[in-house]
Amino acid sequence: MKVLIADDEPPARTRMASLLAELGDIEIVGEAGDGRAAVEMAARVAPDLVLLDINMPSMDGFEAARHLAALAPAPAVIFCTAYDEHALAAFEANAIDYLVKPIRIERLQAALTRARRYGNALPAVLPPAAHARTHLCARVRGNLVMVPIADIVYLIAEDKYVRVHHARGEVLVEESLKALETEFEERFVRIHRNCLVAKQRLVGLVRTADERVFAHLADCAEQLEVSRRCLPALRKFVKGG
């Protein structure tokens, strides 16, 4: 079984590697210090299982598990944490198992047995309730690209994809604009049936001579037209009301 260890504490990764070595029939294919690194590494090394800490910087274990579930093939996930209060959320997220630190070798062995039993029939990993992502995940020429939500300028629907325009370029994600609007309603505002813009980037509205209205976004030269349907609510938002 190929295993990836993800934990922001090096001693914890070392101890886990030591426990796995005692069990045998385990190949450690990588170690990561945060959730984002774990997802990116998993896309490269294709582990069968990820032993995933929950409280990590950059991206926590719950969000990382959601992105891992989108990989093909998706690895099994076992959460490992020092905080027992995360247990319910872990099982709501359909993890294979949940281990509380300090991890006993007998408990680890039982979790690995469960993971082997699932094989390719893994349960879908779900986000815990009210747990918004901090990144969107896209494939660019076969490589995994993680885009921080905070870097996104605007989102445009294109057929079954959404084009994500961010601080360093653009990518396509296979998600619906409506679902993204619902998940990130505090961060984005709709200006057209096919476009959401980052609220913090919206400077104002510009009316042209032909009576069309465009959104003026900070550090963005793109002309994004505002639909008549969205205009009243958008004017209210710009005015702070």
The other form holds:
Amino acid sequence: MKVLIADDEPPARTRMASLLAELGDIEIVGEAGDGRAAVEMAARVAPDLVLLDINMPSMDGFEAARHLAALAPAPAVIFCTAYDEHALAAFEANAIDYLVKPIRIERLQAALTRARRYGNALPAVLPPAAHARTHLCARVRGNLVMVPIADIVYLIAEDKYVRVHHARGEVLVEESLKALETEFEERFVRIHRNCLVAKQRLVGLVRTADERVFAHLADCAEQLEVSRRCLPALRKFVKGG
Amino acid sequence: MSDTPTPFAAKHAPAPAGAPWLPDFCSLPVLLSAMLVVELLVVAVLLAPSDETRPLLPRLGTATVFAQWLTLLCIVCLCMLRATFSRLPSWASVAAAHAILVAAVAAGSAVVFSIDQQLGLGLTLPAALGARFVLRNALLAALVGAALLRYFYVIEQWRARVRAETQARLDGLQARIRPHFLFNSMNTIASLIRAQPLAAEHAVMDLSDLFRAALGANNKPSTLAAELELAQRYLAIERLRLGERLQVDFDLAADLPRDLPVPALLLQPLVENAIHHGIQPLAEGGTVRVHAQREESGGALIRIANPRPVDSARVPSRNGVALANTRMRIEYHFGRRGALDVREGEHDFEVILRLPTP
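Having seen the form predicted alone, I'd like the form predicted in complex with its partner chain now, please.
Whole complex next, starting from this chain.
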């Protein structure tokens, strides 16, 4: 079985690796120091199982599990944490198992047995997360690309995709603009039926000679048209900010 | 954070029998409230319908001088005898205080009566009624004295309760090392035992010191040097756990007032915050700075700084609560001269503590 270890603490990774070595029939295909690296690595090495710490920088274990579930094939996930305040959330996230540190080798073995039996056969239907994600996940020529939400400038709906314009380029994600608007309500504001912009980057509104209104965004040369319908709410927002 | 119900409840109970509860009669507030109560009584007595042949104001003047003189006499007696009384059981100390009060008033009245008779001023009662004058004043003193003692008792009880509550809250705050830290540390130690037994041994000792301080330091104030040492031990464990991600810059001035008394476990929670909110959420990690220097007044100035992730990656904050707690402890321990200031930058966060000499 191919296993990926994700934990931000080097000694914790070392210990997990040595426990796995004792159990045998395990190939450690990678170690990651945070959630984002774990998802990127999983997309490359296609592990059967990811041992996922919950408290990690960049992206926590729960969010990483959501992104992992969207991979094809999706790996099985076992959460590991130091303190079991997250047990319930882990079950809701359809984890195969949930281990508390310091991990006992017998518990680890039982969890691996479950993972072998069920694999990723558990339904990968994730409940809506309590927290908004910190990254969006996209495929570019077969490679996985993670875009931090903080880097996103604006989002444009295109057919059944959404084009994400971010600080270092643009990617397509297979999500609906409406769902993104709901999830990241705090961060984006709608300026048009097909467009959301980052509130932080919205500098002002520009009216042209032919009575059309455009949103002016910081660090963005693009002219984005504001629809008549969104204009009153947007005016209020610009004034308030 | 565990307030076990038993000690908490015990602190709310009334002071145990025998504990001195008598107010400090030598203090100005006690003296002033006694004088005020007596003066109100004098006015009340004079306003009551009685012999109206003499004008009110001169009578008020005479009665005030007499009553206040007796009050001072009583308070001085009680002030001198308080230490002796406090050794008695609670009820006996009250009874003794009351008896002294009555005796002082009776003796004072007798002296005033005899002086009045000698000088023939006629301010008290006719010569034949000397015994009645003394007895009447003693009785009044007994009634007023009982009411006053009861009043002081209630006030003292109330203060004791406020003190106990504050203490209980502080105790609760003190045992406040995050459980995550304990289990992560245990995991670190488990991973070190085989590969680096010496490092594991040190980690066990550091962890023991931390928990000894968190669990046992309830009432003893600590010293600045001990608190800085504890913060260093904490950082040593976190350094094992976080590896290269945690850099520590610990800089203590040579002339630091090392023996300065400070509340126990004052610095460790702040350093823990610096890691929890500053280093942990950053994939690349950063440096925690602890700088301590001597102030001109002889106190200490301590700065604890850490980098800070951008908004989106910030840990949902308990930080404000922890800071408010520490601020309260500093206020409780140092009064107004101590201070906790926070400097929040875009990418860094700094807590500045001013700890004055007592």
